[in-house]
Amino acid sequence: MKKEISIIGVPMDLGQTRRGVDMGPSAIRYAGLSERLENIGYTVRDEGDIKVEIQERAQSDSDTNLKNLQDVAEGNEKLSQKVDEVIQANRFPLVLGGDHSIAIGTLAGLAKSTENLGVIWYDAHGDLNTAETSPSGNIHGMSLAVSLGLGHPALTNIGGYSPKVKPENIVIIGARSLDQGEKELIREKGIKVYTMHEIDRMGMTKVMEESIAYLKERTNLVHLSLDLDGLDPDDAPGVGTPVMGGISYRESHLAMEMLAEANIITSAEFVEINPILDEHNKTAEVAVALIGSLLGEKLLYGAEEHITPDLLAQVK
């Protein structure tokens, strides 16, 4: 079986209020994503972009503090359907954001195929807020909570079911900016989190070894949701919510390489690239390099057997 990847762009910037992140998919494509993947042996199909309504300014829902609720929900419903379509075609979904609210639709599309979807949330933030705990009303800070079944029904019921993921099937890596409500939810649900303290103290190798072993024990498929603000702003400056003291470029490559060697990732998304805030498309180029490592690119060898027929068959 050929190793087949479907690229899905989601030019969504409605999950937050800083404009520009809707150009992220174009920036990643411009940085040579398809060519890079083809060079390491993949067959790449670019599915184009999910149509997202353009708003002049953030619209707050009249009954909640959630911004652009209806448009975010509609965009994610379309994404959910597209991801499910790609899964049913036995292809690897590679989703390009857009802000991190698009993870709502990605996970909704993926979880239709398994009751034990695993999620690696590579991010400076937990994205575990709800309308009651969010200080901003920005839905990109709620996407993981929504996927746990917590939040507005217009979001939690995308795909026609809820929840999409179990708390014990999540690993957050790189957290260093958590709101109080998120901290309480993490403790309440027992979500596994490696903050920057653990990464600094244990080293990325140990963090990834533990994360891989943990998810292998309890999940069937594993999705990587990588927010570029998980990296330090020196390495990835083009993000809307940068947080100092993040994961380094080299540590991130190591993490991706270890995931490739473990052969557990069955889908991925890369989000929150804002070309307006970037330096000569640096952050998009970082994303493309990390995607290459995730999918098996090595200094001396190609992807080899990263996405095997057996792994793809698990999706069906």
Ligand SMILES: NC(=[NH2+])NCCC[C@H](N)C(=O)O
The other form holds:
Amino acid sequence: MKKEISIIGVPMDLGQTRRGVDMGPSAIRYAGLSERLENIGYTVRDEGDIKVEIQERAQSDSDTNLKNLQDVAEGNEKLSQKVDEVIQANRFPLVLGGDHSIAIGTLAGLAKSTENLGVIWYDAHGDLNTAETSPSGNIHGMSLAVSLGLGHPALTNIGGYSPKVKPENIVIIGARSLDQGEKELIREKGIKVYTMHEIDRMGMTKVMEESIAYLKERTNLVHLSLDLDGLDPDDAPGVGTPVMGGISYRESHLAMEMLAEANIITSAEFVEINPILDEHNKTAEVAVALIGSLLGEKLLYGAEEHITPDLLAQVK
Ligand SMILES: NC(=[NH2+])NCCC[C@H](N)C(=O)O
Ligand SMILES: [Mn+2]
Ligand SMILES: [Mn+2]
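So the form predicted on its own is up there; where is the form predicted together with the named molecule?
Zooming out: every chain and molecule, the one shown earlier first.
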């Protein structure tokens, strides 16, 4: 894994209609992200936030039913350039949302330098809607479809090319709220999905073993797009579209630790944290803890490299 991490904040709330998710990047930083990563040996470079139009000034009047199309597209275009720049500089991009529409820009930046990007989509939802199938017109429910090349050209053409990912390079984990059109698309494209049913039945260990093996066969560049609503709302309450019966905090740690061990993740984003809906800053703290595990933090073994001297003295 690259030793230098670039944090990119994206205060985007135009991909959905609940206010507050634009404060996600601040909440995650406030929960101690940089320090946590420095403690496990990374050099952290905070690139600041991408400039996104604010909701009250956003243009909603488009000739489609897509909400805030133009401003979502603009923010994502800037994000894609920043992500590409970070990749070119050989640093690990860690993108903080913002609503999940920002995956459009992240993937557009990442896929610029590879035709074979793998994606883990950790989410209660598929985000596989198009204008035709979307029940809401919210672009955060369309970002994966857009990245497959399906949707409004103002979105699919971000970065100047399309598509960004191949359906066979995607694994969705945690799905439990899929719209009819999304289910059809999953079947049509043969996208690999582990719904909550498979997670309950097989256990997270097996789900991750299979997911890792599946992606390793296809690529050595894997992006983790983690929507906090993939977790159960009891563990991650600060999200705009919670769905009960989700992945637990512990299962999520295990999943992140297994990804760290497999050493396959080359970029990541953590999205949909809405501090207004949160309990204190719990969901951002969960995100920071998961990011720690994803990037190699261990509870005990290898502690010398990972924890503060005070804690180390207690362990020994
Ligand atoms: N990134 C998210 N939280 N997406 C939620 C999407 C909800 C619903 N499927 C829609 O398209 O409107
Ligand atoms: Mn999502
Ligand atoms: Mn979701």
